[in-house]
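As a starting point, one isolated chain is supplied in structure tokens, in the form predicted on its own.
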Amino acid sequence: MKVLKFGGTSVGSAENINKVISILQQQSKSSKIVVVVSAVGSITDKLIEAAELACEKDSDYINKYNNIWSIHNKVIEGLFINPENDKEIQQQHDLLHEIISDKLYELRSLLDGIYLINELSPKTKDKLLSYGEYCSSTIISHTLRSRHIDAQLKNSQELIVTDSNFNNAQVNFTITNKNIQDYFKNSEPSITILPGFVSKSGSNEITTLGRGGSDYTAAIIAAAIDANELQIWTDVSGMFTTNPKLVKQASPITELSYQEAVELSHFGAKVLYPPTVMPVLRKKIPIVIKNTMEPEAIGTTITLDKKPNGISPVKGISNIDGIALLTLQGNGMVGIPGFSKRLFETLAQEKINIILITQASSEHSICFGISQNDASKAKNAIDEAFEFEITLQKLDPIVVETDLSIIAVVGDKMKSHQGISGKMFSTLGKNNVNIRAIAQGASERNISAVIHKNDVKKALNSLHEQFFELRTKQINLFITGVGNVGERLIEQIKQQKSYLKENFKINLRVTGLSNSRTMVVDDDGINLKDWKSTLANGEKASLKGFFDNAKKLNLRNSVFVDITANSDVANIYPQYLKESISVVACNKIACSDNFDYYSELKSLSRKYNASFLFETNVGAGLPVIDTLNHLITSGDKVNNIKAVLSGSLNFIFNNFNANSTFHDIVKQAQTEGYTEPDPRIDLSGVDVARKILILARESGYKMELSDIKSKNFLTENAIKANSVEDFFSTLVDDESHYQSLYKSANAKNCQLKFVAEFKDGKAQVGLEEIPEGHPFYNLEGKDNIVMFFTERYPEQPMIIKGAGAGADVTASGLFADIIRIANN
């Protein structure tokens, strides 16, 4: 025999129990079947409501009411529909009609009672209560009887007897187990549907089983009549590996131990709860969780003894919200017996229940989480009766802190696998998540841990992804700046992202995208097909706005990268550091601002353990800094480095000659892209300053803007030109000078290259006449150089070059920093 257990969402509609009605002829074919249903879909919340507003002398309960009543009439109608097409389900439709109106029109005057003694007891809202199971059960009972199954109803009071503990009784089971037993030795029908939840006690009054208590009915029958199966049907595919309204990757759990299954379920996976483990456990009744809108779903199969899946001992995560934690410490405490017996005998008297403890080894501190709605009152009653001992200073009141939420790694072999708390615990830390309070037990089914209840989500998806996902990283990218460059580079994400799934297991998704104009940010991701129109579509960009939105989404892994000149964006980048969002910056300002900004976003990174990334400051694709940076921390140290830092001015150097104009060729440069709209951008020199800048304090010294000599080929009247437009009749004024820079290297076979250098602590910029032989001689087109002459290289350097220039190799290159934040 099997033991069936419908939730209210399964039964919570006519569509619904249709569905339910197959399942039983289904599996009423092969054996007889016990049926225990919960009241329809949301009716015991609408109870509750009707009764506390009665209570409250609000006649809007008569509402309430009459919506009780709707609801079941539309289940009813239905169930039958054109009943007098037929006169036996026209019969069964009438009487089913008369028995439920009958039931109801007790409930209103239940109700009404309620209204005018202004009281509800916890008897009375047991009875209140019961009335919903009842008319579910009677509706399913009358509903297969009609369509000639061989069902029939049973009371579960009749079986089920309890103390007289209203809202939460606890069963006799001596009684229980030979009523149930008696009943169903003798009962014949194939199918017998029974409602949950409700119960009488010794004395004959209705009681019922607390939370979860149509789970508990269920499991109550299933141990006495030692059926061969409990199956617990509801609206999801068994019990999943996290919660999937948080975790979009969760997947169903197939098979799991008792002692796993109770862990999730007490740490806030409601498909099962605790209690109902207990009476079939004892009997190694196998418990079967289905979903009864896909009833060929696998499920999840609860047994004494699981199958290793051989990939991970962590079965699920889960976790409880609204938690306060409680701390209670001091020096009068340690090597003092008594105070943890007080503490909790103190809690008990409240009947509040503790989730967590964690005390010191120290004994100087005992630390505890509750629900937050009982904070208040376990202050109090702490404070009192340890009134002596704070008066005395030897405690210190107790501390609360509430927000919180736990969230648990469960699994039964995890003792046995090295590294699994470490995981856990470096996984949330790389994604800031602060931890409050710790739990394990010597048997390490369950880590547990306190975070704020905003870290949730995010700690879910993280610790999923380390322990579930195959070790697939998702990325989380927030772009500002999309022009030219901003284009390319989501173009290459968009080429990408099945390769780098496939192949090294990271996800990229643009979460947030934003220009001058507008921004758009999406949870789920934004569709890079159409990324133009939903961009052009989003709200009225704003930096606070843009970053509020990252903040608020407090995604896992999140990087924002900066894709403009924007100074006002460059001052942003330390408030996402402090939220543990790595910043890739194509943006050299802050790299290059005073010494200290630059020396805080470093600080930043490391203390926030988030990326601070800027490789396309200087040569654009090329590994420069990367490079650099490995030098460093290999222990080598530069002596002198030497570049051709501007891909711009190489272009223009590279093509200006006797028979053309500086003008033309700036011109042409601008036109390609290859300087700023504002050539004098370029050509000032300034931008290569801030590069050799950036470079020299990557090398470990401590330089600012200024303290860089910079010697300027551009004539005075460039220099002071108003406007790109004056600029450019400046330079068709003093061509001569341009020619006269020209001949002066041609006469000498010199090529024209606009060098940076650092040296011996002091660095300059200027424009140099390279002679044939040398490195930077035959510098071609946009392409940089750089050279470090290093310890390691005291003569012959280490040569970088390449491409310095242009959308698609600037853009490579802040694609290559996401790329090594996902692999950090």
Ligand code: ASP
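Definition used throughout: the rigid core is the maximal C-alpha set that superposes within 1.5 Å between two forms. Values in this document were obtained by computation on a predicted structure and should not be read as measured data. Residue numbers count along the first chain shown, from 1. What changes on going to the form predicted in complex with the named molecule:
For T790, the Cα coordinates differ by under 2 angstroms between the two forms after the core has been superposed. S646: CA moves less than 2 Å between the two forms after rigid-core fitting. With the core held fixed, the Cα of T242 is displaced between the two forms by less than 2 Å.
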Contents of the next structure:
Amino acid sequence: MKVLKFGGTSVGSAENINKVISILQQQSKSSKIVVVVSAVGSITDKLIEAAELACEKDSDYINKYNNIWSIHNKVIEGLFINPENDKEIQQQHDLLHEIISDKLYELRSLLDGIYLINELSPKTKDKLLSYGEYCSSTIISHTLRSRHIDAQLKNSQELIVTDSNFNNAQVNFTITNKNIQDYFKNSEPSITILPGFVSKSGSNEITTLGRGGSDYTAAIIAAAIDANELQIWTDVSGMFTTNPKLVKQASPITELSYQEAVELSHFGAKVLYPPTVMPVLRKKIPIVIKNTMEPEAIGTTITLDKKPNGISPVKGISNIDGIALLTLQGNGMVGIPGFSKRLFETLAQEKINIILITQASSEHSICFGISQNDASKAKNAIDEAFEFEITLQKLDPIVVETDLSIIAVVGDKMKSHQGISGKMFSTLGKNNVNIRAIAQGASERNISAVIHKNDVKKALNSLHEQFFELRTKQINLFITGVGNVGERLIEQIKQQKSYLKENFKINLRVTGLSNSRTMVVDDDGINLKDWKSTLANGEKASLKGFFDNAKKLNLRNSVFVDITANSDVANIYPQYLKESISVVACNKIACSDNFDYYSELKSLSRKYNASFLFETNVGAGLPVIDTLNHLITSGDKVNNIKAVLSGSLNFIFNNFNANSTFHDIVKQAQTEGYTEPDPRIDLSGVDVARKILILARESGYKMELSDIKSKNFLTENAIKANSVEDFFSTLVDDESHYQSLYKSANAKNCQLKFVAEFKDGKAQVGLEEIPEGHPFYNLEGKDNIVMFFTERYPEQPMIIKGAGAGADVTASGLFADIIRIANN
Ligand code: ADP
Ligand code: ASP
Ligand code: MG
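Hand over the structure of the form predicted in complex with the named molecule; the form predicted on its own is what we had up.
Full assembly next; the chain just shown is listed first.
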């Protein structure tokens, strides 16, 4: 015989019950089957809600009750379509309708009673809960019979006998096993339907086996009748590597050992109610978890075998929410035997289940995790039990922390693999998940950590990535500023996405996008095919709103990408870094603002383990800062930097000559996007001054922008101009000044270059006449060049040269910073 259990979703609609019926027909061909069913999906929750409302004297319980009625009614009507066409079916339909109506009238009286007396005892609650499973099992058995399938209904309350611990009753196996064996010995029908979850005490009162207990009912029956197999049919295709609702990449585990299944379910893998394993384990009956909606999927088989899951010794990661952590500490604890015994006895007397325990080896403190619902009961009981020691100050009053969760990494083979816990905690640490307590079972089959509930999704996703996804690393980008450069960056990401995933195991996602008008954030990643219209239809942009979204999503490997030139954006970096969100900036303001701000950002980056990268601040996509950082970290010292750092000024002076006007060339540079929208920022030398400042700071020198000498080549009029337009007209008026600069250089066979220099702790920028043969002389187009003279490169400098402006190269510089973070 086989025992099959169908959960709430599997019997949650007529459509699904029809799927269940085909599975039953199929399986009953080869042997007799016992079928345990849950209440129709969500009914148990609704029963509790209705009862709680009634108990609080809230007449809304009637609406809840009506909803319970209509859900059942809808299921019946969906199973008996056009019953009037067949007299026999009509009779079956009417009979079923009558039975369920009678039952639900009874339920209504019970709820009215709760409303009247304003009380809901655990005993009444169990009575009330039993209606869910009663109705579902009745509906299914009647439907089977109406379709001429040989099935009978048996109330499991007549078989399963428990103590009177309502809501979570303990089974009396001696009586229960005998009842079950006696019953099935003489049972003829090929299918027996039983309600799960419900049982009866020795004194004939209705009890239940704990939430999720239908799995347990099925296991108890399977063990009693020595079934060949226990099948748990649910709404997912097996036990997954982690909670599939929180981690999209989770996948079903094909094989698990009983112990692994116990650990995973104990720590929250809801798909299997933890006590389910014990009865079948004793009889070595395999458990198979299958998906009613996808019966052909392999599912999970749970047996004694301890097989690894492919290459990883970790089998699964589970999480359990609603945890409170209680810490008892004080000098009075050290070396006193029987202390823990007293503590745990106190909890046992209160029927409080301990989920996790850790004790520091100093014995100075003991820390344990329990359900948050039990926290105040536990605190009161412990404070009372240890009142004497607390008064004598040998012990501190117990400390309670709430809103926590436990995550557990599980696998039989973890014991023989070193470094699992190292990997687990470094992954959590890298993602800034704060760990409140750790426990590792002596079996080393399980390592659990207590963390804040808001970090669970991030923790599970990062651990899953670490242990199961062959190191695929998901990077979540929050990009602000989608002008020329931003647009190119998005195009490059779109183009490289699958290449990076396949070859480098980097899953690059744009999770947030914003310009000055609108913003969008999508937990699943924004579809880059039509990002422009998605962004245009987004909500009104705000810097704070964008940050709040990124913080709330709390995704691993988040990166804020600033492609603006805006100082308000530059001022928000600390907030991102404090949330361990890396910052990649094309915006130069932060790094060229006052030194204290620059160093604050650097130290936040170290403290919160979040990168702060700004390669594109100097030389667009050229690896200038990265190279400099490598020189410094490897112990070199920069003595002197000489550079042409303005692609726009280089373009201007390369094209300006006696046959053109300075105005026209500047205009052309502006139109082609080589200058800032306000070309004065380039022509005044401020932009270059910022760049050499950043290079000096990155070389380890403390400098401010005001320390940089700027030799100006513009006319007084140009400097005084109030607008961009005025500025351009001064260029026309003062053409002769610019021509004279050109002529002077030309007469000496020199080229004009706007040069930045850092030497002996001082820096200056200005226009210079560069003679033939100098490395700057032949610098073409909008190229940049940087020469680093260091202790290791004293005479022949380290030279970096190449295109130093333009949307495409700047975007690829940003891209390179993002990849640096991904490879970190
Ligand atoms: P049923 O009503 O069939 O008993 P449950 O809701 O009790 O179903 O359990 C199935 C649910 O368990 C899944 O829908 C899934 O959301 C949740 N779950 C949590 N962790 C896991 C896991 N590791 N593997 C599979 N399911 C899990
Ligand atoms: N209906 C019960 C519950 O929701 C038992 C079960 O479905 O396993 O907890
Ligand atoms: Mg369940």
